[in-house]
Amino acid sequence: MFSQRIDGHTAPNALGELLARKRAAGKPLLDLTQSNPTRVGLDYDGAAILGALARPGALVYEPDPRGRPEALKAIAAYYHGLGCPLDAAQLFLTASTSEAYGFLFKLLADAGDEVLIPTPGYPLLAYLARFEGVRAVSYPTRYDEKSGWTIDLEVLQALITPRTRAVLAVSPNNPTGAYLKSAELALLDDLCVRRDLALVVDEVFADYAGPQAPHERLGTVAGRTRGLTFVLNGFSKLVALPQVKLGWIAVSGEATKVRAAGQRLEALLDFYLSVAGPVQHAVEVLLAGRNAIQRQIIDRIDANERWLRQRAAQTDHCHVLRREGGWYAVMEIRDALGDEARVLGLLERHNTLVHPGFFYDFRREGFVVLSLLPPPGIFQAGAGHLLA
């Protein structure tokens, strides 16, 4: 009677029942994997964000499937800043920008074709792909302590065969937290020219850079490819609102591709119209107000990881990997201890939690993943207790 394209086993896994268990016992914890910038203490502009939200024009309905055209152009103003000269009829709004894969998928791909995706990388992407019936195909980035997270190009090229639609690429990555380098993009874009795939970058954190970004990080992939290129973004993390449910995908390269695209995902989009009428009058108002919460989230997780790093160098065992952007910290362990019986011994005795490192598909033992958004009281507190 169901799809197979959603898992009937829905059991939770240990980590979730002891994490049910404690919280239906009403245990005060130490969250080191919360992620929502509303819950983290954060000083929002509430009225700035209310008024925007409530404006008059709200209450009539006038729907377009690429977005309305005001916030399109205060979008296309955000990337001239970055120094792409983007054009709005590039531009069409989604929900979300799971959404936003979602139609990508419903446009490159049909049932049982492929895509490659980043590991170790967010295991939402694996799912959003099986939820349109098509394969996610892992390839794997490698982490050298001096340049980072780089991407196996030569692994990623043997992985294509022909129903490989699409490589996906995250920039900065999560939770690694790499940037997609200039040479690993010119990289990738000659072989999608070369192969016909399209390229889908997602740059959700892109705006988070860290102390160890690259000098040439790129502000956006947009417009710096020849070959057809889906740049993903939206406010879930640009201004830190994911409540208000505003994505976008902004489309680039050979211009042919670029016109057949717009019109197939326009036709598409036309048959959903997601986006709510009151986000898209907010628009330029948010965007506006940005660099206030951006500045309070780079000084929280640049001051974590710095408590962090000085904290593991104290250690013989614990090592922070390097961290270009975004909001996560990854934490290397050499010890004999397991990755399942480390995250259950915390929570268990501390009221601590973490992510293992096989969440996000870490290939081996001895790592965890630690969100770096909590109030500092917090993240101290329970990063104590891993580092103890």
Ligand SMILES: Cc1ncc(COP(=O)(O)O)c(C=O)c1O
The other form holds:
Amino acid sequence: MFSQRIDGHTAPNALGELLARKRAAGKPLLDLTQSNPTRVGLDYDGAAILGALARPGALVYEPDPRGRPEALKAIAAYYHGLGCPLDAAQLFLTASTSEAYGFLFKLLADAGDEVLIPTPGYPLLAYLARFEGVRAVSYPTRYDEKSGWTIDLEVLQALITPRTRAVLAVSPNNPTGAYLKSAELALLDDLCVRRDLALVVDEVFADYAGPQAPHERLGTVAGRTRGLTFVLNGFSKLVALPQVKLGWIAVSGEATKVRAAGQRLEALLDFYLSVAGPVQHAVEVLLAGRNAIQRQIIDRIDANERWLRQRAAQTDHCHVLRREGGWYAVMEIRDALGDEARVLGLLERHNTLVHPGFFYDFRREGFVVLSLLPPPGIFQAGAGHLLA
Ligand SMILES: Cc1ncc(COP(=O)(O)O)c(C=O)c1O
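For comparison with the form predicted on its own, please write out the form predicted in complex with the named molecule.
Once more the chain from above appears, this time first in line as the rest of the complex follows.
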């Protein structure tokens, strides 16, 4: 009766089962997977946010498949601030970045076609592709202590088949925190042009640079490529308001392809009209508040990371990998435990939740991923158990 798109994704894993048991027993948890910015004690300008969402204009239904022109103008101004002269006509609103991926897969791929996605990487991408009948094929990114994470372009190239439609990159990547470098982008762009592939770059964490960010960090990939390129972003990270539900697609590259993609995207979006009116009226005000909330998040993340690095350096078995940006720390742990046993033991004995590396497709055992967002008291207590 049911499609195969969601086959096998409903059964809970061992960590999920243990977590459900802990929660049912009412155990307070030290949750170091917490990625919800509205639950970590940040100081939001509540009056400004609620005021922006309660504009009288929101009482009128004015459907526009691309989004309200004033909202598009405000987002275009954000890109101008990053040095990219993007036109509002190159922008398309969606209800989230995840939804934006869904629209792009519908736009670019037929059932059975393939898209290339980075590993280690955010597990959501493969699911979103699968839900559109598209096969996600993983390409490797490799780590070394001096240069951090880089894309293995040779392997990526070898993975291209006649069914490949797009290369996806996440900059900075989740969870590795690696930004796409300009030399990497140039090679990817060249490859995509030669093989007639679209390039999709997810920049939801782009504004969250860490102390180890590369000097030549690109503000955005939008407007920097020759080939057809889709840059994704949205409010869940950019202004730390995942509940207002706004994402967007910025289309750039070769003009005729940009036009053709835009016409098709607009036609697709017209069938859904999924972006709520109140948020479209609030875009300019919510974007204007981004610096204040981003500052708090960056300070929190940097402080938690500093503490973690200091403590890990005092052990001989834990090492925090380079983090150029984003909200997560990747820690390598050299001990006799397997990843699953480690995270289960930590939750069972210390009520501390972390993600094992295999959730993100790390190629070998020995990695955990920690969100750097939790308040320092929770972070230090939980990470202290892990380090011990
Ligand atoms: C890399 C990346 N892209 C997209 C998303 C989803 O964003 P949205 O809430 O806009 O769907 C996330 C969420 O954590 C993410 O980590």
